[in-house]
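First comes one chain, alone, set out as C-alpha cells in the form predicted on its own.
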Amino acid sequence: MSQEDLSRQAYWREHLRLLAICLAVWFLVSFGLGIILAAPLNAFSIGGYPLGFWFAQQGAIYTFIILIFVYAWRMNVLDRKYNVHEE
C-alpha cells in the first residue's frame, strides 16, 4: 500500500471520528436532554422556562448551530493537516 493510500485512510478515519463525535453530541442534546431527561431538567429554569423545555426548543438549535461551526473549523484543520485544503 502506498504512502498516499495510507494518508487517505488516516484522513478518512479522522473524518469519521469527527462525524461520530458531532452526531453523538447532536443525539445527546436532541434526544437525551430534550426528551429523555426533560422531566428531571424541568426542575430548573432558564429565563423563566423549564430547562427540559428550553433544551427541546432553544438549546438544541443553539447546539446544532455551534456544531456546524465546530465541524467546519475542525474539517479545515484536518484538510490542512493532510494537505487537501482548497487555496
Contents of the next structure:
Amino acid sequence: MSQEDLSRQAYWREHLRLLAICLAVWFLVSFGLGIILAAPLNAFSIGGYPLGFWFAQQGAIYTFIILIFVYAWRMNVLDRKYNVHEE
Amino acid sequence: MDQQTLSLLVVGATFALYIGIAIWARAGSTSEFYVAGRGVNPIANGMATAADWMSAASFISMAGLIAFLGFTGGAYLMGWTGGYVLMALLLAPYLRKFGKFTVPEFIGDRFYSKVARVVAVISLLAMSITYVIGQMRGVGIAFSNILEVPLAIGLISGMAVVFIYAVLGGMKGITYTQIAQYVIMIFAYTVPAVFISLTLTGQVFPQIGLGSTLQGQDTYLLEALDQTMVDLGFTMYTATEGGMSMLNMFLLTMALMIGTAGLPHVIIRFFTVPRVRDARKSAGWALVFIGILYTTAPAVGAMAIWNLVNTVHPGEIGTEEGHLAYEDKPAWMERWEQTGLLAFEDKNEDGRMQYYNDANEEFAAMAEEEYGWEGSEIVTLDRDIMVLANPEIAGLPGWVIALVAAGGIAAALSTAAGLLLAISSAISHDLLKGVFMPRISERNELLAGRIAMAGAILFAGYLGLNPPGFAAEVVALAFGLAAASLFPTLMMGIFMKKMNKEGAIAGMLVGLVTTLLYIFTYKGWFFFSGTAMLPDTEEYWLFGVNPTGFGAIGAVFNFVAAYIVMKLTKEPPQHIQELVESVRVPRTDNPS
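May I ask for the structure of the form predicted in complex with the partner chain now, the form predicted on its own having been displayed?
Starting with the chain above, the whole complex follows.
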C-alpha cells in the first residue's frame, strides 16, 4: 500500500472519530436531554424555563448550531494536517 | 389608507423586488441554471437555504402547532433543525466534492445504475410534488385570509412572479430572490414576537421573554401558563405527559431529522458553493438563520395561547366577570370568524365565553356541576390563526399586519421555487439527458429545463386552485419518503465503500414501500378519504407507532435490506470504490 493510501486511511479514521463525537453530542442534547430525560430534568429550571422543556424547545437548537461550526473548524484543521485542504 | 390597500401595497412591493432580482440574475448556462454557477458565498447560501427550507408550514403553522402541543411540540423544533447537523456532517460536503448537478445523478453514478437513478427520480418527484401542494395552500391562506383577495387571483399572481424569476434565472435567480425573501420573512416573524414579548414580560428577545416573569409580577410566564392550563382542564404546558408518547416523540423527531437531511431541494443548495469547506460552513450559517425563527417560534406559540386564554378569561375562572361577554368580543375575533378559521357557540346560553378541555371527562363533569358549563364554546380554532392573527391580538399597527402577509407569501414562494427547481432538474437533467437523450446539447438542455420548470409551475398552480383534500397530511409523506428512501442510500453511498447497486436499489425500494404502506393503511390509499384500512388512532397503530414518525423505521428497513442484499451479491467495481475514496477528501490531486 502506498504512502498516500496510508495517509488517506489515517485521515478517514480521524474523521470518523470526530463524527462519532459530534453525533454523540447531537443525540445527547436532543433525544437524551430533550426527550428521554426531560421529565426528571424539569425539576430543575433555567430562569423561568423548566430544564427539560428548555432543551426540547431552545437548548438543543443552540447546541446544533455550535456543533456544526465546531465540526467545520476541526475538519479544516484535519484537512491541513493531511494536506488535502483546498486553496 | 385602509388595511387592505396597505397590505396589497406591501405585498406588491415585495413582488416588484423579486422581479427586479430576476432581471438582474438571468441564467446563461446549465451550470448557472442548476447550481448558480457554483459561485454563491457560503453565508449568502446559508440565508438562501434558510428561506428554501422554511416553508409556509414553518412560518404560518408551526407556532400554532407548538401552542396546542406544549412540551412535545419540541419534536418539530428539534426535528427540523437537527437534520442540518446530519446534513453538514454526513452528506453535504461529500456530495459537493462529487461536483454534479442533482441528487439522483449522484445515486446513479455511485451505484453505476440507471435503474437506481430512476428510482431516486421517482422518490424525488413524489416528495417534491406533495410538498409543493402545501406551499400553494400557504399562498392561498395568506391571500384569501389576510389580504381578503380571492384565492384564484392571489395564487395566479404569485405563480406569475415565481414563473418570471425561476424560469429566467434558474438556481441563480432563485438564490438571490430567496435571500430577499429570507429578510422579509424573518422581519415579519420577529417584529410581532418582539412587541408581544415586550408587552407581556418587558423583554426584547422573545427567547428570553418566554423564560421571564410577567410584567409587574413575580410569577414566571410559563409557571402562570401551566397553572391556567390546569385550571381549564388541560395538562400543564411544560409537562412531558399529555401530547404524544415518549416513543412517538422520539420517532417523530428522528423521522423529521433524517427526512430534513434527505430532502433533495435542500441538498442541492450546497452544490452552489465554491468549495467543500464552504459546504460545511454554509450548513452552519443556514442553521443560524433558521434558528432565529425556530427559537422564536416557541415564544410565539406560548404567548399566543396565553393571550388567547386571557382574552377569553379575563378574571377568575368560574366567576361571572371571569369570562368575556359575547357582546364585548374584540374586533379581531369577528374578523377571523368570517374566514371560518374561528367559531363560537354559546352552548349554555349565559352570554359569556368559556374555553376549556371538554374532552377531559372528570373536569367537564366538575365544570358542569360547579360552573354550569355545557362544553367548550370555541368550537373551531384553526392553529394557523396563532401566527396570522397575532399582530391584531397584540394590537399592533397596520403595517405589521401587512408585513406578516408578505412574510407568509415569501415563505411559501421561496420554498416552492426551490422545489420547482429540484423537480425541473430531475426531469431535464436526470431523465432527459441522463436516460433518454444523452446527446442533447447544453443549449437544448437549458431550454428543456425551462420548459420543465414552466410545466411544474402550471401543475403546482393547478393543485393550488384545486387542492386535494389531503394537503395537511402529505407533508408527513414527503418527510417519510425522504427519510426512508433517499437519506440512507446517500449515506451508504459515502460511508460504505462496498455498498453495491443491488443493495442500494433493494434498500430504496424496501424503505419506500414499507413507509408508503404504513402511511396509506392509516391515512387512506393515496389519501382518498374512506380508503383507510385501520382508524388513525393510537390503539390501532402497530406497536403504538404514529404513521407520521414511521420514516425513522422505514430508514432502518432500508439499511437492513441494503446490507443483506449487498452481502449476497458481488462487490462494486474498482473504479466505483475509487470514486467513494475521492468524495471523502476535499482535494484529491495530492502531490505527496
